[in-house]
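In the block that follows, a single chain appears as structure tokens, in the form predicted on its own.
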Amino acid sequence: MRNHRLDVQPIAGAMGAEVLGVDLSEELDEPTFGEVHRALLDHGAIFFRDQDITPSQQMAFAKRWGSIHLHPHMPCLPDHPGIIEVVKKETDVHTFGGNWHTDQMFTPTPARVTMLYAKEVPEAGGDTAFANLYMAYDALSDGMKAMIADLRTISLYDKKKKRAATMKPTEPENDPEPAEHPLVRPHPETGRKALYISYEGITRHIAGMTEEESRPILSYLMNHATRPEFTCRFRWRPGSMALWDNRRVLHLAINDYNGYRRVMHRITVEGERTL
């Protein structure tokens, strides 16, 4: 039988939960890190309130994870590699992340797991909404389930997306080169088949299609996937923590705190080349 460290507390149905009565300014023990982890692996994405850590100290936790993904085209705090810090003003009218979406999934090995803290928060909005690629996968006919077996999306940077003033990416040297991917990718560590897509800007069509023939398929799969019965909503405070598993979750940041600051620091942890 195994030893339960953690009080872990779903706050939706369909995913997410809170884990409760742990410190990530400290480091971790084996044991503790295995529940955190297998709370992830059955929550898809998991949620620490109270947390008071400086970068250093969130960088540590993410490289328990693995190697830390840089973004190439996001800059980073100048002190540490590897955290972007999501900032949106009291002027700025886009967000960071407004689309549903899987992090670097326009990349060959997109992120496995994002963090992200939350250094300032409005009183009211601002939240993230997640969305349960499993379930979607599973609810899908079998005649759906057919047809997109063996599928694959190319997937490219939108360099044309509105973000917050100042989030503005750096301009890529060259174009970026697509990204192929499985439309249904088993997740690596559970073996679960997920539904593997994000919004038009990101996965453009399906491989040996053009983009006007998968249109139909991909916008059907994307509003499949966020019924409202998969997702779970997270309302931030300062010192929150949301980590999400990008192999089986979408996530979406909410606009609708326009007149106020928001402040986070994400970090994303490389994950595996899909095949």
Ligand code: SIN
Contents of the next structure:
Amino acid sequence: MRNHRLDVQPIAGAMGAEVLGVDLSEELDEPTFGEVHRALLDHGAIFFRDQDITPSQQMAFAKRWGSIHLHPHMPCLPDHPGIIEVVKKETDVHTFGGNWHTDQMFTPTPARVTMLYAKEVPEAGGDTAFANLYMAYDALSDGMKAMIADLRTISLYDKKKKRAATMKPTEPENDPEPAEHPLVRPHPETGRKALYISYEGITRHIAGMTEEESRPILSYLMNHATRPEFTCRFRWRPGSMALWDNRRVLHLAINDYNGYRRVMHRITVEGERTL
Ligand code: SIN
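Right, the form predicted on its own is done, so what does the form predicted in complex with succinic acid (SIN) look like?
First the chain shown before, then all remaining chains and molecules of the complex.
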């Protein structure tokens, strides 16, 4: 396969692109990595098809983006610290990641990039949806932009979330520490402003306001941010790899395949402090 000058093909009007001509089992040279990085900044989520990679090769690629962000509550593969096996079995009803969110927003240095590699997928269903938070911010009225400009949000780990039975989080010993983030987050690399928010189980309230006061504003912003015209949807095949930029996209695992099995390998790369 070629190792530079990529073919990048958008998959929807709002965001997301397939990147052709890259073999992720090989170490990418600097110009090729630079182009992949550019594609991620431009499209928010990028997708590679027909990859045949080992956990070690996935980890080597992940480390090109920064330090691995260990999820504080989800166990990793025994031989590969940093890789979470996201499994939904035929008998599971709930899924992992089944609400709109941006990864590990309940920590002070939430994930920068997430990398998800498909091992086993149902014949149909189990797509992942993404939403473009630059577009969501840009489409707000000037009045709303002014009102939320300096607000901060308080996020917490969602202990009550129903996950696939196989995905058992370790119980936090103490109540999780809240994490504070700006509601409007300038992207650390592009400078563009994005809404920065997750579903109500994580983004609990606006700093200085009660949950009751905050909820109408946060619900409005979540509904707005996930309008279909701001989204794309990726259909997996075994060997597909997705990378997304959590600093400016939301994502959601669509739970429409009860009775079928889906297995993915997930790595997150640590991001910057937001404040
Ligand atoms: C996640 O939320 O990280 C998982 C998404 C998926 O399984 O599609």
